[in-house]
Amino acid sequence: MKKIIDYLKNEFNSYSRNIRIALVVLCALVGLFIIFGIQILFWGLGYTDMSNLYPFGQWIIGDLGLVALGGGAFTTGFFLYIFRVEKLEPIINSTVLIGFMCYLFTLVFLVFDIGQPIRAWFGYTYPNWGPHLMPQSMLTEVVWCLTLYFCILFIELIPLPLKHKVLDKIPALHYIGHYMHKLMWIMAAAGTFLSFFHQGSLGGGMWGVLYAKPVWFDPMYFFWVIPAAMGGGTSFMLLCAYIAGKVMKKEVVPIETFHTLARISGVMLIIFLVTNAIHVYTQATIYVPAADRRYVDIFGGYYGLWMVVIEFLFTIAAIVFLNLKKFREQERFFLAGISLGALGVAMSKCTVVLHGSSVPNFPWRPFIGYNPTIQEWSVFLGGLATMVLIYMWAAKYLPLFPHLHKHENEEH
């Protein structure tokens, strides 16, 4: 026991001051996550600020955001393995890990969000398949797609630990890792297919089918969420790797990789912008008026129209910074571009959930505000903190950035 404590102490003290502060904060958040998570699981969702009038809250925003941003993994994999954009090779391990964690924590948040976690598996045993091949409930689709894609990401992830110094020395494991890597395009293809599917469902189809709710109903939802995930997700992958490099004070990924992926992200964000504009246009001119309401009334309510405006401003700024060479190659604008790209997509998810639930269903009811409680914040931020810690651990002990090791090996 004492050994373990000493080991942890030494380990902790081996870091710089800033990292130590970050570690303390992150561990504190994980602690809160555990405490309040237990409270939520055992005593119910009464401790959240969600209510019968506001049934979806922060965790759903988290789910949507994570799924969208985690979509960067399948996009990168798609371009690397299918289109053979070899320049993306140095970042793929990082993206796969992030993608894996995003889906893992989507499932974790979902488990917290449903009222009966011990019945969570009913989604597999009593799925709501419709009359045709397509599942009838978007959530059924989400559950299945997420699970399958989660498995694929898990398989994609296997070569990563196998490349660890110790494991790599065992010949069998070395070959398994090697050949799995070679066959990864199959996984990438399957992952891409599934990702398209559930991006559409969790991101868009989920809301687009709620025909009785003018704030959500729009068949276009399905189409703008996929480019959102591809654009915003790749920006997010870049952002994570960029921050990792800054923290480690090393070049973790070659600059060409950054720029290649940034260009992909920029192009995808253009498609996102166009589809999003079409979505807003169709909703504002066809579907909201069809329900006898006005778009500005619905989206200009409690949270204000500015959320939609900011969503667009962020996307446009990101498009400019990531697509124009002169901006992309300046570090400041590159950073701004990838941040705004990820934020713009995250913002669109906030708009969907926050506006969606706050809009009154009856003309005599007011708009509803929502203030997440400490329990919701703890589970949400604690989940994110866990992801950061895993990422940090992987960056230190696993060959997350092969470029870095290549570099180190050269130095030795």
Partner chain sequence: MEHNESANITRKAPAMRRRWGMAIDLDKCTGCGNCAIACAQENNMPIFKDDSDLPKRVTFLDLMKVTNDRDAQYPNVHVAYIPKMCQQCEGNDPSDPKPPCVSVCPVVATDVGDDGVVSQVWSRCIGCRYCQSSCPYEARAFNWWKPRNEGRFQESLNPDVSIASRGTVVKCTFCSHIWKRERDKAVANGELDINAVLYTPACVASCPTGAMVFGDLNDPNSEVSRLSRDRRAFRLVHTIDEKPADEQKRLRGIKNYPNPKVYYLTSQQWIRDMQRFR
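This structure is a prediction, so every number in the text was calculated from the model and none was measured. Throughout, rigid core stands for the largest set of C-alpha atoms superposing within 1.5 Å between the two forms. Numbering follows the first chain given and starts at 1. What changes on going to the form predicted on its own:
Remark: with the core as the superposition reference, the CA shift of Asn361 between these two forms reaches 2 Å or more.
Alt. form predicted on its own, vs. the form predicted together with its partner chain above:
All you get below is the one chain by itself.
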């Protein structure tokens, strides 16, 4: 035990002062996550600010946001393995790990979200059979697609630890990792197929079919969430790799890889902007008036029209910075572009959940407010802190960035 403690102390002291402070904060958040997570699981959702009137809260924003931003993993893999954009090779390990963690913690947050974790298996086995034994539950499709794609990401992740210099010296593990890498195009194709379904259904389809809710009902939801995940997700993958490079003070990914994926992200965000604009237009002119309401009347309470405005402003700014070469090749505009691209998509999820839940079904009902409790904040931020710690560990001990390890080997 003493050796373990001494190892941890030496490991902690090997970092710079700023990194040590960040580690203390991250570990504190993880500790709160464990404490309040146990409290929620044993004593129920009464410790949250959710209610029968406001059934969706912070965790569902985390679920939708992580799934959308994790969509950058299937997008990067699709362009690399199917379209053979070889310039994306240096960043693929990072994107797979981030995608894996996004889906892992989506499932973790869902455990808290459903209120009764012992019934989590209901999502797989109760599809609400309809006429002629046709499943009618969109949630069943979401649960199965999420789980299957999580398994695919796990398989895609296996070659990463097998490339460690210790494991790679074992012939059997070396060949397993080598041949799994050769077959990754199959995983990429299967992942893309599954992602299109659950991105559309979880991100929009579950809301767009609710015809009793004017603020949500719109068949366009299914179509604009897919380019949102592809554009915002790739921006998020770039942002994580960029921050890793700044923290490590090394070139972890070649600049041409950054710019190639940034162009892909910029094009996807254009499609997202157009489809989102069509979504807002059809809601304002067709679907909300069909419920005998005006579009401006469904904004109120805590969450007003400003959320939609910010969502569009973030997206437009990201499109300009990522698609115009003169901005993309300047570091400050590149950073602004990938940050705003990820934030714009995250804001769209906040708009869907917070605004949609606060708007009453009937004109004579008041708007509903929601304030996450300390338990909700701790579970949410603690989950994100755990993701950061895993990513930091992988960046230090695993060949997460082949470009970086290649140059280090050449120096030796």
